[in-house]
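What follows is one chain in structure tokens, specifically the form predicted on its own.
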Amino acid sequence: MEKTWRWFGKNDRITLSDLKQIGVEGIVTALHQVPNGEIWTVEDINDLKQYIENAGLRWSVVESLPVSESIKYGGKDRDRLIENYKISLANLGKSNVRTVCYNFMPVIDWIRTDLNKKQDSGVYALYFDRVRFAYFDIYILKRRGAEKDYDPGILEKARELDTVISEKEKDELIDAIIVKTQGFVNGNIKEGDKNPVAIFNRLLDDYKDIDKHQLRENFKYFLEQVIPVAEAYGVNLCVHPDDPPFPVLGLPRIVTCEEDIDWFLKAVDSPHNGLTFCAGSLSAGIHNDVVALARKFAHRTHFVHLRSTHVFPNGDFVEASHLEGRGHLLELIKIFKAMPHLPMRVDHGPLMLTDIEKPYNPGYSFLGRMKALGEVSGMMAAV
């Protein structure tokens, strides 16, 4: 397996020289300066590719070439946006960048309620608290009908939380759920936007008539358009599972489990239509047997995210050590080692030591991921 690292471009505080020194072989990145829906030109692709290669590394994976919201909900301009996507795919293929990770999650990219949950060891980890999430949905977003999505126990605890939560804590929830975890990834909302809750509610409104069946149909329509281009230019597309892998905010989720993965792989049955196997996202769903999923879908996996979660009895979950949790990374390495030149990257490392006060993107600190890369490298060597 190829050891790769998610890097946020020339302005990333972590340099390519840093990554070369710690044993990284390939880079996972994107043209973050290009707005969603616009074309990635050959010139821009080759400029970044040459910059990476000059550092003695290779551009292994695009993460991500974003799928515009209008494509997902079937807006009037989706065909124009799909054409732009096809041109960008072709340009990547022409430039010999041949693995593209993307997602088809409506509005959000991933959700946590706490970006810095202190652990017993003293490190900080990403955390999802079901009660605080329900509070955000019902009392901050004030989403119509939100109460129907939660069981009575969660609703009662959310009501209790409403009597004690501070304005600072409310702002921290907004920041964690819809600002810091979204802005640096998909750009729907970014830091500094005024009234992010109102912006977010407008984004949710675009999906008010979209159920799981319709989102699947929109996904299939997208795949039918782009996979022939991927085939023509030798590009492997690999969709990222929903994170977390269960319904949130009234939005449909279509890449959450074995049945979902099986569906989209068969919807357009091409080896270029594949999966990003994110062990962290999948393991956050108690319904998923991550090792069994890896065995079944290894042949259609083009990229692997090696991270793990621990799920508590009440359904809350936290990022686990890469040596522990429901991800069972050692077993996954045994399975995926048979796939030639498969890129993998560690993900969502703990926030630790001197990184704690540095302004890294959530989940993407340096030392925590370096520790994880060391742990995973050891497992790979043992296997």
The other form holds:
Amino acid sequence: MEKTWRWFGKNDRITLSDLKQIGVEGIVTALHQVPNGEIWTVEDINDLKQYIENAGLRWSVVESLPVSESIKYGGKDRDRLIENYKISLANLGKSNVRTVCYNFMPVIDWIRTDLNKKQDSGVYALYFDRVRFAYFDIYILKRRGAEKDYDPGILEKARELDTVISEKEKDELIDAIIVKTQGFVNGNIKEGDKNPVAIFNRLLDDYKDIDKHQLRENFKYFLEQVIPVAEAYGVNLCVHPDDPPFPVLGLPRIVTCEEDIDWFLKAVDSPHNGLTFCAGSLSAGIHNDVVALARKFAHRTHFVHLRSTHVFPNGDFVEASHLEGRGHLLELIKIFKAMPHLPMRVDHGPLMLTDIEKPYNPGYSFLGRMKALGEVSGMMAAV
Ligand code: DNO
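Other form of same protein, the form predicted together with D-mannose (DNO), not the form predicted on its own:
Up next: the whole complex, starting with the chain shown before.
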């Protein structure tokens, strides 16, 4: 596998020369300044590509070329947005950037309730707490009918939480779930937006008639149009699994398990229609055997995210060290070692040491990811 690193562009406080020093070979990035749905021009792509190459690295993967909400819920302007997507894909192919990661999660990308959960060792990890999530859904969003999605034990604990939670803690929960984790990856809600809950509720409204079946149909419609362009320009598209891999907030999620992956790979059966094998996202679903999934889908995997989780008996999960947990990264490395050009990045890392006070995107601090890259590089060498 090729050792890559997610870098957020020229404004990232981590520089390309820092990355060279720690053994990174390829860069994972995006045109973060281009608003969702607009065309990525050849000029803009080449400018960033040249900048990366001047540092002695290569632009290995686009993460992400975002899919607009209207494509996902099947809005009136979806055909225009798909056309733009096709042009951006073609432009990437012309510029020789040929691996493109995206996701098909409605409204909200990855979800955590706690961005700084202190671990026994003193580092901070990302955490998903089922009760706090239910609280957000029922008491903050006030989503109609939300209660029926949670079991009585969780509902009871959410009620108890409501009697003790402060306004500040509520704001922190909103910030974790729909602002800080979303702003830099998807653009639906950004830091500084006033009343993120109202914006979020409006976005949810667009999906009120979209069930799992309809979302699959919309995904297929998208793939049928973009995969021929990917084929023509030699681009590999690879969808990121849903994180966490189960339905949330009344929204369907459709890349969560073996059956889902089988379904979309067959929906348009082309080698250019592939998977981002995110061990972290998949391992957070107790229904997933990550190693078996890797064995089955390696041949359609175009990009790998190495990360691991611990899932607790109550369903909460925490991001584990890259050496432990349900991700079984050592076993995955054994499977993917047969693919020397497959880009891999360590995904997320603990917040630790002198990084603790620095304003990194959640999960994307420097030292924790560097430690993870060291661990993964060691496993790769040993394998
Ligand atoms: C979170 C990331 C995701 C991922 C997108 C891909 O850390 O893994 O936001 O980049 O879902 O489109």
